[in-house]
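Only one chain comes next, encoded as structure tokens, the form predicted on its own.
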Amino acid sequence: MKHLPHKTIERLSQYRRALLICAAKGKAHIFSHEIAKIQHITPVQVRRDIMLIGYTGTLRKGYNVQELIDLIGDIIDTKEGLNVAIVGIGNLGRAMINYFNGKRTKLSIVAAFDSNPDKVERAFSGVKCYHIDQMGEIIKNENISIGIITVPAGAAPEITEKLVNSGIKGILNFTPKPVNVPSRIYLEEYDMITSLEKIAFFVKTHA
């Protein structure tokens, strides 16, 4: 499963989110076209992704919702779970902590970092904020594997270097500033400005 395409992993996460909502509503089985409608993709893509992970449904009932949730969890999650840190407790950082709490049992935000003395030593939604200078110590002590960067763009390269030197294995960069990491670090970069401009382009062309 380690060779699954990156886009497939993204969609599996989205499928699980949709399936959890369906399960909460008491739905026991679901067809590929129902998942596709929720995710705004084709049923062929859904079936292809689910076949890649070795699962099949039935013609009469479709996929077993709970079985598929469990299988996706086995593929994406680690048994012991992973700890996450957020660097930058501005509006976005705080919003992420608030949103993330309780959403995933196998991923836990256990620490935050900032350089603002008004934020250091405070707790945000139960997550303690430490000074950036403590990053190496806290990441080691708390066994943190993933770092989320929500600092001003100009500070992103420095923060990335600090995270790498502290032993982080994966980074999610929410700033518009591209960063470089060693090949051993998995990097995901999300630029909200680019995403918004993409939407604006399609709105313009379909007006």
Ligand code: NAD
Contents of the next structure:
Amino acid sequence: MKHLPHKTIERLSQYRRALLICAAKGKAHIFSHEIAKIQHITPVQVRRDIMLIGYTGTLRKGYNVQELIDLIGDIIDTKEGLNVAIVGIGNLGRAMINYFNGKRTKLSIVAAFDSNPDKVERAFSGVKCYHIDQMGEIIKNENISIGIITVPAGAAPEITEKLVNSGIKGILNFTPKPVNVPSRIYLEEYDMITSLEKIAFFVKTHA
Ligand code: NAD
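I have the form predicted on its own already, so could you send the form predicted in complex with the ligand?
Entire complex below, previous chain first.
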């Protein structure tokens, strides 16, 4: 399972979210074309992804919703869960904590870091903010393996280096500044402006 394509992992996470909603509505089985419709992709893509994780449904009933949720959980989650830290507790950092905590049982934001003394030693939606200089110690003590960067773009390279030196294993960079990491670190970068400009391009070409 280690070699699943990145895009498949992304889609499995999306399938699980859709499946959890179906399960909450009491739906026990689902066909690939139903998942495809929710995700706006083709049933072939859904079947290919689910085959890759070694699961098959039946022709008559489709996939068992709970079995598929559990299997995706076995692949994506770790048993004990993973701890996450957020660096830069400004507008976006606070929004991330509010949005995220309580929604994912296997991922928790357990610490925040900031350089502003007014924010240090305060709790934001239950998450304690530490001074950036305490990063190494807290990341080790709290067993944090993922870092989210929400500082101003100019500080992103310095913060990335600090996270890497503190022993972090994965980084989500929300700043518009691309950063470099050693190959052992998994990096995702999300730039809202790029997404918006992509939409603008397609809106223009379809006008
Ligand atoms: P903000 O100014 O509200 O917050 C930045 C926080 O980072 C502040 O609390 C500041 O004290 C802290 N900080 C600054 N330098 C630091 C350092 N060296 N070490 C530790 N902490 C430091 O900014 P924001 O609006 O939350 O945006 C944060 C980042 O996210 C920016 O790079 C921005 O481009 C990006 N972003 C923001 C949004 C948004 O909607 N706010 C959306 C997409 C991307």
